[in-house]
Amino acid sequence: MAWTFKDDRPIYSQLVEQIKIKIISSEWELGGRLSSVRELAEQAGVNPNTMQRALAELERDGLVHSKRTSGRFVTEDEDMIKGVREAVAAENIAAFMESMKRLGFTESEIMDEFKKAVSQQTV
């Protein structure tokens, strides 16, 4: 997944979101070592201080941890990752529902549209 940013929110918070997605989608391996702050910042095209701030927040949340001389690692706590994954899904669903209701759809119509969209998906 490429790093993409919008002007509507601070970059560090978008980095936190994108790194969470990389972790919960298993793009970044459970217990895997992260690249250095400088390398990640270069890949994302951001200032290293901004990347450091995002990683510090993820450390506070427990999704990554530091080992003194070895660097940062993704958590190995599968239950935590499952919980974060479910929370992110709930946030996305709530945003979708709110958007559809603003368009004038009832909950029943939203479900019908969702089922139609799912049936048309080819994975």
Contents of the next structure:
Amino acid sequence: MAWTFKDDRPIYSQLVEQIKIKIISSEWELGGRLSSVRELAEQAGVNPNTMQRALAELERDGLVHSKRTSGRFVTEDEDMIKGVREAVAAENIAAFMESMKRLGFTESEIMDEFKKAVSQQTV
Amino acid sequence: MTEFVLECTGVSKKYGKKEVLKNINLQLERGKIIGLLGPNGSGKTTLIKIINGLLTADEGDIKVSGEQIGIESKKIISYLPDRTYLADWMKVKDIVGMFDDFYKDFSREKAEDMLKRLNINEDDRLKTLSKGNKEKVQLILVMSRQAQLYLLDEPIGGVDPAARDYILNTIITNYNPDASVVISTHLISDVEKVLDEAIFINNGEIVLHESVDDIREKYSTSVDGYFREVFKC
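Pass me the form predicted in complex with the partner chain as well; I've looked at the form predicted alone already.
After this comes the whole thing, all chains and molecules, with the earlier chain placed first.
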């Protein structure tokens, strides 16, 4: 997935979010080695210090870890990735609910609309 | 190595009666990519020229890596002027040779490698190159030095968006924790993702010097958006 950035938030936090999704979706494999900070910065078209800051935050969360001489790796802890996946899903649902409520839908109406949309999609 | 790669203290400059820089105080750390952002006529180019020793300040003190402006400071500054100054009858390889002779910190290998990647033929004369390619050659020359301070005056002004991406990528890949890069421009949205810090300059005064992500955090808008707010006409 290509990197995209919105205007209203810091770039490093958007990098953190997008890297989380790369790990959850296995675009970055379990236990896989990360490219260097400079390579990742170039791919994303961002400042190397900003990329460094995002990776440091992911390291603090335990999603990536560094081995002293051989670079950074994605965690091998599947349960942790599962947990992050659920957390990201919950955030997406909360954002969806909020925008639907802003359109004037009640919770039960949202459920109905959602079911309708899903059934139309699967047909 | 000094903590700051550049320190300006109380720098002022007048052209006749017109004050173009008013009491500029500025400290730049190493390992940063910094945007010098301001509307036309705000003093960006004047400040860069003073740091380069091409103009002298009326007042104030400037230190580049601890050195006063002079021969020593010029050795460690790599400067991209806002206009072409290279003789256009020269071949690309001759200009590369000239830079190689002139600057101790110039890497011929690096320059040749970058030229090759851009499919620029070193046997071509500068005047036969397109405007975009000419600007790319100049940037390659400047970035092929192992300087401590890069001063790029409007490096992306005259080139198409694809060339802009190439130029910004070149700046990212040449990142060095001991050196800082100052990019002066008014095309903020194009450069903002590669910047650590933004300096807003207006009417010869620095009105803001902050990290890009702090600006986005504080004002919930991009640096470009915030600039438009501050400099609303």
